[in-house]
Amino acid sequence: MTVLRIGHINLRVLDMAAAVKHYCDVVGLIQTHQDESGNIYLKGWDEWDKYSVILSESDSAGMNHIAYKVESDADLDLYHKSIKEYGISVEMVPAGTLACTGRALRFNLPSGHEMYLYAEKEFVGTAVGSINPDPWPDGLIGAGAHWLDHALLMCEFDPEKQINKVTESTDFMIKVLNFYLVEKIMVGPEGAFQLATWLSCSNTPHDIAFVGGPVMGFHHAAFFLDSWEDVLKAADVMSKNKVKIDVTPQRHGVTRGYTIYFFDPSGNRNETFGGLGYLAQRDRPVTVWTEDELGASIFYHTRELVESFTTVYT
């Protein structure tokens, strides 16, 4: 029973057209679909199934759901058992609900945002293949993004009304679906409280991540590229195409990725991560920060938060 990686994220937008021009010039994701009523599809040129963003036109912008891939159709109904018992609402909906997917769970994290699990969803492969592939295809467009990387989602957070959805959330995601806690930000006396969690289901440094705020909401989709110099080269992409950049290149310190953030023009906060950072393991020992160094975790080169990255999200 296990939960592989991100499948996809379901974002609204305000206007479609300037949607899709966004993620497929300047991110530089592929459309691969549109259903009935309107919702776009997309994927990166690495990704081998479907889709893995769904635009759906909407008066407001954020996140509709968010999706993993599990490893087994017979996962579906260890997990609906296994969230049912953890005291979590959970439907089983049937296949097609999600389009060109597999039947799938539904349900709602303790934060609030609305999960699918699914195990099957149609197979288109990459832009290069799988026989003698070359290590890139002709003819990318935009940042040239690789594949989704993973999610941050706000929880709400008031350790004085004792409310804290990050750890509620981080507690959920470890002990019925298996992730493991990469890293953690803990602020407050004697640092007490989660203030953000980093989690994996994989290898990666992080698969989702969760960070404390007042509401609820969607902070990033993060896209994956390889080096610091794609990540260079997306700043330029952005900055020939006028799109509102948040921040401009840096490094993590937690997870040590190399960075930009950015807003679709929907305002949905998007970001270009590149390199691995670290191989994430099971046993690797949690990485700790604390609230004096809170700067340097998210922006290591400057070590000072920039505010629009803690109060502006959707």
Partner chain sequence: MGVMKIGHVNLRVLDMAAARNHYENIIGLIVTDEDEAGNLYFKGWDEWDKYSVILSPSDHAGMDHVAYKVETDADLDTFTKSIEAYGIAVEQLPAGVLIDCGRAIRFQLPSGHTMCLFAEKTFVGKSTGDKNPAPWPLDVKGVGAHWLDHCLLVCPLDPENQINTIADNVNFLSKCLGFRLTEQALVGPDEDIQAVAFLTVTNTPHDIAFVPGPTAGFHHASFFLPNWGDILRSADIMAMNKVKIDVTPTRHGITRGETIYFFDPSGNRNETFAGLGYLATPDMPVITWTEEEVPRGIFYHSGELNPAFTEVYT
Given for the second form:
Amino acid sequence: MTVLRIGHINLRVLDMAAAVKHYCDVVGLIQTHQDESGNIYLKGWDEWDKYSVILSESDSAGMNHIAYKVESDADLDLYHKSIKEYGISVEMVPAGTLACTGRALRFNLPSGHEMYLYAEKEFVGTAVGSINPDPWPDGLIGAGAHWLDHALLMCEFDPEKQINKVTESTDFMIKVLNFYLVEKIMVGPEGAFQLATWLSCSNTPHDIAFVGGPVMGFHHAAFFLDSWEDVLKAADVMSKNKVKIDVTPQRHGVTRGYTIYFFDPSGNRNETFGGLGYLAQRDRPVTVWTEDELGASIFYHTRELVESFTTVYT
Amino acid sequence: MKIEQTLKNHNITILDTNEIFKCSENDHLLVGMRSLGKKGIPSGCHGGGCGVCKVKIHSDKNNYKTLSMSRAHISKEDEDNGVFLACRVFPLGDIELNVIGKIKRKCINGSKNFVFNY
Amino acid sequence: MGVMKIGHVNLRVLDMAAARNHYENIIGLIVTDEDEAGNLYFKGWDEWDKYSVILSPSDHAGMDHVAYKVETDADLDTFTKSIEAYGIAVEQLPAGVLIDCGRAIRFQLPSGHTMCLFAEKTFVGKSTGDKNPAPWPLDVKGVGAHWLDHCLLVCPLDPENQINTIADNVNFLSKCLGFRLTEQALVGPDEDIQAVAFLTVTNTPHDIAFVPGPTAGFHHASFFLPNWGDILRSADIMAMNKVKIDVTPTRHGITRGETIYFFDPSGNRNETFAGLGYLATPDMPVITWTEEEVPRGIFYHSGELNPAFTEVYT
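The form predicted alone done, now the form predicted together with the partner chain:
So here's everything in the complex, that chain up top.
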């Protein structure tokens, strides 16, 4: 029994037409479904399940929920039990509650973010198929992102009031969902407070990350690109489309990834994340970043924290 | 979990805004300020050459050490009066300062967008 | 007959030991000479003349002069005549005044910058030699810059008082020295103020460039790297050495080059410039950037000019 990988993310957008244009023409996702409520479902060309992004029109931006895929349907019963035992209320929703998806568990992380676990989602195949596939498909648009890679969630953090939802959500992910810690930032006197954590359930440097902020929220959803060259092309594509770039191509100290941060037309932050970084393993020593190298941990080249990075999120 | 802090940090107070940031003895004032995303002192070349980060330090001379900086921006008299480029100042104790330098911007008459300073 | 290429740039530095470490171990230039006055001479591994950078100890930063190499010794007489006819005073320098160079001429651009022309400089050869050469030498240091590519100079502009030394420089270099305008920005209410100009004497997008400022100054000297991957590696090397990076890896709209701006330990701005951009043949139409698109012309991805870029120079 195990969590396999990130499944999808459901984002709220203010203007559906503008959002679809962004995620299709700039990020390069493919629309695969639209439901009766007008939600639009998208996938990357290299993904085989029906969707990894759901866009829901709303009067506020942000994330509705994030979902992870587990190995087998029976896992859902086991996780149902262990989540309840941890002291978190959890609900089993019937198949179809999530479009094209089997039954699922719904609960909230200690930080308040809504999460689903599911085992089955309709299979549609990658754009190159699985028999003698080409390395990439013709007709890619925009950045041509491969897949949804990870999400970073902002968690309430106020050491003076002894609030640290980063630590609480991290503890839950490790103890109950069997994620493992890959990197963390420690701040405060003698590095006593865990300000940020990067956790994996696969072998990538992170499948989810938590960073402390004044209120809970959604920081970014990241889409995978192969290489630094692809990151340059993606930045060119964004500029052509006058997309607001928050952070131009740079390396992360944490994860070693090549990044661009940018915003969708509703102000939800996206990332194109290039490269594997390294192969994370359960026995890999946890990387620790200290407060005096906080800038370099996030933005390795400037070694300076960008103000908007920690203050602007949905 | 505790992490060993090997560097000594000092409080740097920008009197103009009452903002305080911490800066280690190994870093110059702008690194201390910018690595935590703080602002207040204009940040330029970080090499003592361009002159935008000029500050007046009110604290005792024993509370900091300095490296050489451009005479095109800081005279000997300036130095005697505690006027330095922040990127050449390393704290040895707490420091209080006022910001003198600034990044000026001026536009061509009738032009809204052209932001080159000239 | 003609100006062939950029020859060298002479920069003033505050701390020679720190400067030597920067140009030798980070940019990866090779020290080829040191004179009695304490000046240090450097070349890139891919250059064949004795030096392309002179560092001079001083109490203030900035550029002492920039020098261009002409095709033949006789060209110096021809250029003397044409420059004097243009109304600019020319000083004749006997061989050796510019170390390891033949005779040279010295004059000031309309913007006030000192320029020298020379025809001969001691040949030392590339690190890889000229016989069955390896594509690159094994012993390069730091980012391993190939050669000095170009300089960008800050020139006084004050349209209200009919002062535009950028346009004056363009006129002078085009008429007297055979430079060709490749790109320009036309700004102001009537879009007739030539505020930014890029000129070439070769087939690269620029061998010299001018931007406006309150006083004449030195904006940056640029060193060539082959590609975007080299740019990532150089940014990593700068970050490891805590070099102050002004602008992290991005693309220029103007020239299409891939860039990093950073500072030497005296605050002189350097650039690593990658890629050819395009082949600037003499019949290439001049590219013009309009006022609202100048920021995108300079920093194609962010579309924003950071204040330090336009204000900070030596």
